[in-house]
Every structure is written in structure tokens, then in C-alpha cells.
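As C-alpha cells, one chain now follows by itself in the form predicted alone.
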Amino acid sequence: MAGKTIFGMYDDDGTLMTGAAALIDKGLHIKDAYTPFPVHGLDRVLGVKWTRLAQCAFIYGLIGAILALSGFWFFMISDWPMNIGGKPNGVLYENLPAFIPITFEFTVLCAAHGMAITYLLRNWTLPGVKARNPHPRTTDDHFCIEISTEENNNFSEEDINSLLKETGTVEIFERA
């Protein structure tokens, strides 16, 4: 029984939610769920932790703001000061109101690109990488839950299959 993974396919998101809740109530641990679209509340049922992507976005935005302001200081005040409309006058803080719109845009640019790159690297969904989808229909119209037999030692494969059938699965398949 070591090393097997059992997948249960559902044809409706409501059936998936009630089935996953029933399986968890019976003591079964669900490793993951694959859905064609986000299912509201599924993360709470499965006990998925919140992502730290927002913290990464803040850090990337902070880096963008620092880069923008230090760039303005270097280009417009230190390296080649040009008198455009009375600016610069030698210090950054007096010219800051003129630099805020571009600083904001650069902050958003760095945060968005940083989050996108972090998301792609963290989920390993890069070009040329084989998808980890258990079944092609999970990207179209079916929902799937993944149950590892190693994490559910107190249940046999037959017990897991019978519990899955009770919850309304349309298909059950295994992988080693």
C-alpha cells in the first residue's frame, strides 16, 4: 500500500465540496484538489494555509520604490542636474512631489512582475515543464481530489475507494 495515490473525480463543484467535507469528517486526509476554476470555500474545507504572496508583493513594491527614488536622485540631482521648471534644486525631498507619479507606477510594475515570477516559480508552471495535473478533464469540466495512502495509514485502499464512492465520485483511479 506504500506510495499509492488515489484520485476521485467529481462532475460538480457542490458534490466535491460536500464529498470532501464528508471524507475529512470520517478522518481521511485529502492531499490536494484539482479544479477547472476556483471553488469558493474549498481551501477552508481542505485546511489549506494562506499564501505569503502578498508579503512578497510588498517587498517587491518596496524594492521598486527604492530603486525609483534612488534613480531619480542619481539621474536628476547628482549625475546630470537639469533645471526643468525650477527642478532640481539639489535635494531630493524638495523635488519629491514631482517624482511621486512615476515612483508609484514603477512600484506597481515591480510588484506585479515580482508576484508573477514568484507564482510561476513556486508552482513550477514554467514553459516546457510537464503539468502535474492528474487528469486532462480537470482543466475542462471535472473536479478531482488526491488522497495519498501513506498519509492515511489507518485506511486500506478498499476503505478509501468505498468512501469515495459514497461521496458521489464519477470515477476513481490510482497511481503508484
Partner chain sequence: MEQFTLPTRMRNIIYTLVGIGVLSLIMGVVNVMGAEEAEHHHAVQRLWGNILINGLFFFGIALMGTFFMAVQYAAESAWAVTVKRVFEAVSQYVYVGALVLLVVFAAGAMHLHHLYHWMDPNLYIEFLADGSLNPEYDEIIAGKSAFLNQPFFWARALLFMGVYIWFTRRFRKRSLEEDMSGGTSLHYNNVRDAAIFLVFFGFTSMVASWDWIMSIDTHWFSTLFGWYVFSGWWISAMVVFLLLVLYLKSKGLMQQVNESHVHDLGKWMFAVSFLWSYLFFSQFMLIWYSDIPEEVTYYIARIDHYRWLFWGMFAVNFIFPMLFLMDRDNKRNKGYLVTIGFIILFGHWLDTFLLVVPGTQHADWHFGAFEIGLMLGFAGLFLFVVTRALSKAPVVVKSHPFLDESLHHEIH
Contents of the next structure:
Amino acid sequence: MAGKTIFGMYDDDGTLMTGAAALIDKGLHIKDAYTPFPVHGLDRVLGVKWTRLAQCAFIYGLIGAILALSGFWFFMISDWPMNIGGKPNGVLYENLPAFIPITFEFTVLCAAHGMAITYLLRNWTLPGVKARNPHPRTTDDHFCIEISTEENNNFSEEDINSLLKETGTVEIFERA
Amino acid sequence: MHSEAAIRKPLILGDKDYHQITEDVCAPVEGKANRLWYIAFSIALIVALWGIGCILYTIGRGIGVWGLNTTVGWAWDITNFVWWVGIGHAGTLISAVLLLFRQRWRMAINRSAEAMTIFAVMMAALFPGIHMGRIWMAYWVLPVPNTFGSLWVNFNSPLLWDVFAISTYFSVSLVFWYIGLIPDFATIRDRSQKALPKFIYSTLSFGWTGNVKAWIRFEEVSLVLAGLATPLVFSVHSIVSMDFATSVIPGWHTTIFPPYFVAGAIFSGFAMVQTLLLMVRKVVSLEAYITRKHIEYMNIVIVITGSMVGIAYLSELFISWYSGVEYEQYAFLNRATGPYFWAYWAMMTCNVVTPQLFWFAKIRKSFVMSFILSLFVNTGMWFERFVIIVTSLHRDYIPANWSMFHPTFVDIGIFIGTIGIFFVLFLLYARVFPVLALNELKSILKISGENFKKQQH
Amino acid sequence: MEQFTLPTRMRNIIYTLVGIGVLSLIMGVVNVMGAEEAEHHHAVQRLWGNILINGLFFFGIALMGTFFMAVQYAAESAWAVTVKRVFEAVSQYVYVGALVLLVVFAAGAMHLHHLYHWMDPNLYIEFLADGSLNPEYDEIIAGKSAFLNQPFFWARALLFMGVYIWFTRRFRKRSLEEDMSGGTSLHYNNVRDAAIFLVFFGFTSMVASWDWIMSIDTHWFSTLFGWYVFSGWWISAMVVFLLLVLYLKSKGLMQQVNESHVHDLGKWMFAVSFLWSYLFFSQFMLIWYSDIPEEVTYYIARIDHYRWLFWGMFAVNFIFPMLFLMDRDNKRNKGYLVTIGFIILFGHWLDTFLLVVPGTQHADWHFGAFEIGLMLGFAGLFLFVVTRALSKAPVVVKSHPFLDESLHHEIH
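Okay, that one was the form predicted alone. Can I see the form predicted together with its partner chain too?
Okay, now the whole complex, with that chain kicking things off.
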């Protein structure tokens, strides 16, 4: 059976939440949902895992801090030690207070940009990428759930359609 | 689900639904500009061109065309730099710190405040750039391998810390702002009928889809960026203050400088946001979203940070006497009674006295008074930097070197010019960008919208 | 109605702590009486110095109870309403705390100790009776006498403490009334009072820190000092709030306080730690960088003679919260919060120790059973007062305009 995708549109986030919960109760698998703003709790209803972007940011930040400190060691201690303002650059720790500000800045720089780039790549939102939301109103005031017939073999198309209707959709459409 | 107490005032007025929010916010982008906009834009453009002329003149002739002399080697340029950076603090503060504090009123103002931040930091970065004299050598501030042996930049210098702080702040603010804009660009993209706007906003929106996982990532990124941007905001103005405070010049070297500069930055930034938003809400008809309550909250922040700045002034003044160091004592006496006394008292009046009027609820809630007082704060904060920089320098340790600073037309032209450039950028922004964070506003409509609040209670 | 009654085990712990404290105090007094002439001054400084440390530390925490509550009112914040009674209970220590400090000041005024060098009247006399120069005359301190003099010092101390206590009483009284009457009028009165209190406290806490702490190192000055002390008190208080909430929850009370509330308290603990570290660094780095003699002596004294304690204190107070509280899940994990909480609470006690001791005992300092014992004793006294206040009213307020919002508090 060729896979079809059925979309159900809601005009309210409340009906979307109760609708999605009801469909899942009936045993349907919802592939995804498209909303104009983050609907809190929807991830739990659909069973979407939380992202690990924060951990990435931590790692990027750590790399930034290490890079900055090793840079200081190289530039100011090893390669060309300079005694400026009575601050001898014999060893790194003696002059550490003067290095803290840039270490901090560089940590934040790496963490923020590293995470932002990862975010754009993971979401695949990049310049020139074509939008894949099923209906233009999902970025305005409509909420759309996506159901794949392939993933719901024990339901017929008609079943899915009627189940969707029961939950208060304002429009149902499908795509091959 | 979230519940909001009955005594909280609604943040979105009138009978709005999700679609109406989209309509309201997209209207200025999709419609034609009104006459007021064209008038304002023309004036700003003329001023900006004059400023650019002065900048080019400076680059061509060298900084000798400014009023600097051997005693006062830093004056308007650094004053303007710190003033603009300070203004640039409110945007990220509003979007990051208030996000962490879960202040819902932030959502109506954060987009514009962030735009303001980015433009203000651009104006700020201009000044150290042209002060270098040979701006084409500006890349020398970076630790790049070079032809002079391996002489690296001096990482002990607070001026270099500043280079890193400002560039980090600028780029992170830009990314934070843009990530928030992507879903809103997508909204405009999906609404536009004509080919060209559709193409432009498709490109700008990076193909945003708005599925569940994308929103989870969006919220996580916003939160973590806010977590990173909050200490960043603190650090940037702290580092700016260290340009002065690490020295041994009386009036510059004082330990309270980092937090006090931060408080002052928030203070001046909020005042500038206030000035801009009071205009924006009229020009693009967003009275239902930028309400009296928003203005009142902003005024409360202004009075709190203003009081912190006031406490810092007084403690500086007190400690200079308490220290028993005669140079310290003289520096402050000279500020209050020396040849630049007018700058000191202008600063005191505008920063410490007038904002205290916001303790009165009537004044705090008045649009006209808020506008006037915000201008006072903007002026006062410029004088604060002038007082710190010029009055501390013009009478140094050797009385034979004492001198005064007189700005030339170039000094004045560049300063006024940056205000022009700033407004040109801001007015353009107000025409082509969604000036309110659509997606965020929609997410609080059912909690803080007037019509929904009425239904609940 | 949820009522807290002090469990016997906790009561025994408190009594044991107080007992240890009393024994340590006796030990300290005996030490003073038995000291030889040469050692006497030092023993006195050690005894009174430690009373001052604990006086400041716990009084500061109590003040922050009122402060943090006032912040919640002024900021129209809702989440903390369910844990508000804990702030109140902590603030009830202000009476005892103020008394302890006043005793130390009075003893100083009577020259029973020499913690406050400027209280020595000899410093101000330029010429002796016979017309010769007074070798003890201190020009710098004499220059400060318009501020550092006994009548003005006492007037300030009494005024500040009086006003702090007055506000604390009003908040507590209204809170108990609100349980009975409900409505919003009391709430709005609290909001107004909170704003006034914050303005007063914002300015006077700074002056108080100059008076009570900075004047120990009489020559030294730092404009940031007030905010540094303030942030140290604040973080200690945040830890105390969190520990008390977790304790009450473990006793089956405060079930309305959910994971999100604990998470928020954890966030505060993290954020204020960062604030404190930032202020520590700002003050230290600027003085280190400029390296001018009138300022840098303060840190030289600490780094030369207290090296491990000084850097250890900073490392603990900065690195522990930074590393272990950054992760979201850790801010909801009871084990982590309690462990880190106790460590940094002790870390900030050490910070107070380092504010007082280097200026009073100089290079010849002690840290032993007496210091620990007295600290535990004061902790016992503090807990005694706080748990008593907790048991006098329901642990969660019964009426507050934001109560419902707080009960529904949920964050990721």
C-alpha cells in the first residue's frame, strides 16, 4: 500500500492538544505537528524526545575556554613573554586575573555560535532551504497534525479521516 | 496548564485572536509607509550623511581634526563609545534576563530592543575604529601572525579585552535576534502573494517549518542563549569599565565601576528603548501590544537602575573623601566645583533626580512624561561618561599640564551623525521586520490577553 | 492545615549544637582569662572576632529573608508564594542577630576588644599633654573621624537595625493576618512597603558593611565592598531557604511545593553564586591590576598569610555551584542541592571569616575547634529561632493573590 500522509488542521491549540491526545489514545501514531508557536506540553503528548542542544553548548564552551587559555599561554608566556605594567609573564597562573575576561568572552563566543550553528543544521533551517510546512496557515493561526498511513496500517484511510473529524478539525487534506 | 492571577493586568489589549496578531504585526511590513515615516527617515538620512562626511574627513585628515590635546587624549569619541555601548545593553537584557525571569511583558518589546542593541553596538564600535586614525590597520587588534617577528597583541590590556567583549557581544546578540526572527519571517513568507517579497522572506526564514521538534530546539536554544547572554551583558560593560578602572587615574580607578557601569548601561538602554517604543507604538499602530502597563514596567526598571546608579555616585563620592587620598578627594571636588561643574550637575540632575519622579504612579503611567524623562536619562547618561572621562583627565597629576577640552565641529558632527545613522537603520528595520515577536506573543495570548482574562474570571 | 512541629530528633540536634556553642564560648573565655600578658590581646581578638563573624553571617542571612521577600513583592512575582513562609521564618532571626552585633559593638565601645581599630581614642590626638607629638596619632584615621566616631556609628547602627526590624515585623504581621482575612488590600500594602524597604536597604546595607566590616581594616577602602558583602549574604540566604524547604518537604510538609519551585530556588542559588563570584573578581582584579599601596595591602595580607584558605574559599564558592548546578537536572536533584548547599554555605562562612580575621589577628591566626564550635553554636541558635517561627504558622500561606498561580507553577 502506497504511503499517504493525512493532515488534520485545528484552529486552536487547546483542541489540538485534546485532539492529539484522543487520537493517540485510539492507537493512532502521529508523525508530527506544525504550529505557529511553541505549544507547551505537545512534545509530551506526541512523545517527542527533548533536545540535547544544551549539552552541545557546554562542550563548545569548554573547547572555547581551553582554546583561550592555551592561546594565552602560547602568545604571552611561551612565544613572546612581555613584562607589561609590572605584570611578569613567567608563568600562566601569575597573570591569570588579566586573562580571565577574554577567556570568559571566548567561552561564550564558542558556546553561543557553536550551539546556534548546530541548531540551524539540526533543524535544517539554512539560507535557500525550501519550507516544508504543509499549509501556509500553520505559521499564522492554524495547527496541523501529520499522520502517515504507512505507520498506521491497522487503520484505513477512512478510519483516520473520521477519527480526525471527531476531534474537531477544521480541515483535512492529504498528500501522496 | 499555566494560570495567571486575577490581579495581573492584561498585556494584550482588545479582542485579539491568533490571526489578528499576525495581521497587526505584519501590517507595517506589507503596507506602505505613512508620511510621518518618510519625514523622519529623510531627517535621519540627512543627519547621517553629515556624520558620514565628518567621519570621512577624520579618516582623511587624521584625528587632529578633533579637539583632543596631550592632556585630554580621550574625550567625545570614548564618551560616545561608552554611551552607545550602554544603550546597546537593554536589548539583550530584555530578551535574555527577562526571559530567565519569565517576565511576559518582555515579549512586546524584545524584538525592537534587540534591533536597537545591534544598531547601537554598531555605532559604538565605530568610535574606537576611527580613533585608531588608520582604520585600515584595524585588524592589528587581532592576534594574527604578522611580519614583525611574532609580536602578539597585549592580552594584559583592557582595551584588547574590549575588542573581544564587544565583538562577542555584537555577534551573539545578532544570532540571538536572528534565531528569534526566523519563525516570524516564515509567517510573512507564508502570507506574501507577490514573487519578490516571497523570495526575500523565504530566504530570510531559512525554510522554517515549525514542527514540534523544531520548536523544542527553538525554545532550548533561546533559553541557553539567554543563559549565556546574561553573564555576557554583565561582562561587556564591566570590561568597558575596566578600560578606566584598571588605571591609576583618580576618578577612574574605583572598584565599584564594573557593576555600576552595568547598572548605568541598563538604565540608559531602557531609557532609549522607552524613547523608541513610545514612537514605534504610534507610528506602526501597536497600541494594543505596547500598553501603558509595558511602559510602566519599563519605568520601574529605569527607576531601580537609576537608584542603583545614584547609590554608586554617592558611594564613590563618599569613599573618595573617606579614603583620605588627596588626589581622589580632589578629583571629586573638581568634578562638582571645577570648570566642568555644569556637566557634573547635569549628570546628577538627569540621572539621579528626575528619574525619581517615576515613584509617582501618575507620572510612571503617563506616556508624555515617560517620553520626556527618557530623554532626560539619555542626556544624563551621556554627561556621566563625559564627566568620568574628561573631568578626570583634564587636571592630572601635574598642574602644568592642566587643560580643557573643546569639541570641534567634527566631534559634534560625528556624534550627531551616529544618532542619524542609528535612526536610519531603526526606521528601515521598522518597515521590513516584524517589530513584535509574533510567535511569543501568540503563546501568551491565552494567559495574558484581555479577552481571555475576562473569560477566565 | 499544614503545621510544622519540631521533631524530637531535630530538637536534639539543635540543643546539641547550642551546647557545643556554649562550651566553645566558655572555652574561649577561659582561654582569655588564662592567657599570659603577651597572649592576652590575641586571645581577646580571637574570642570577640569569632562572635562578630557569626553575628554578621547569621544576621545577614536573616536580613536577606526580608530582602528576598520584599523583592518578590516588588517584582509581582508569584512562584515563590508557596515558600514564602520559609523566607519569613528566616527573617525572624533579625532580633537575635541584631542583639549579638550590638553586644559586640558595645564591647568594642567599652574597649573589651580591639576589633575596630578606629574605636581607640588615642589615634585622634595629635599632640600629647606635654606638647610632644603623639606617636599613636594616625592622620588617615583622624581624617575619617567625621564618619567613624562613636555617636554617629551608634546612631547609624540603631537606625538601620531598627528600621530593618520594623519592616520585618510588619511583613510577618500582615502575612499572618492575610491567612485569616484574604483579599488584596494587605497585599498592596506589602508591595508599597517592599518598595520603601528596598530603597532603604539598598543604601543602608552598603553603609552598614562599611561600618561593621570595612572599618575593621580602617585604612583600607573599596567602593565595591558593600555590594560584595551584600551578595555574600544573599547567596548564603538562598542556600538556607533551599535547605529548609527540602527539609520540610522531607518531613511530608509543603507538598504544594513541586519540582519547579525547587528548580527555581536552585536557579537562584546558581545565579547569586555567579553574582558573588563576579563581584569578588571585579574587586580583586581591579585592585590587583592597579597595584596601588593604599588598596593592595588588603589582598597582600590575605594572600600572604591566608593563602590556602583565601583561594580555597573562592574556589569552593565559585567552582562548586558553577560546575554542579549548571545542569538542569542537578537543580532538581535533592542530593546535589543539599551537598552543594552545605559546602557553599560553609564557604561563605569562611568568606566572612576572611573579612574579619586578617584585620584583627593579622598573621598569627587560628582556625580550630573553638571556631568550628562557636559556628555550630550560632547555627543551633539560628535554627532554634527559625524552626520556632516556622511552627507558629502554617508552612504554606493560606491566602495570597498569587497563591493559585504559584500552586500551578510549572517550568521545564
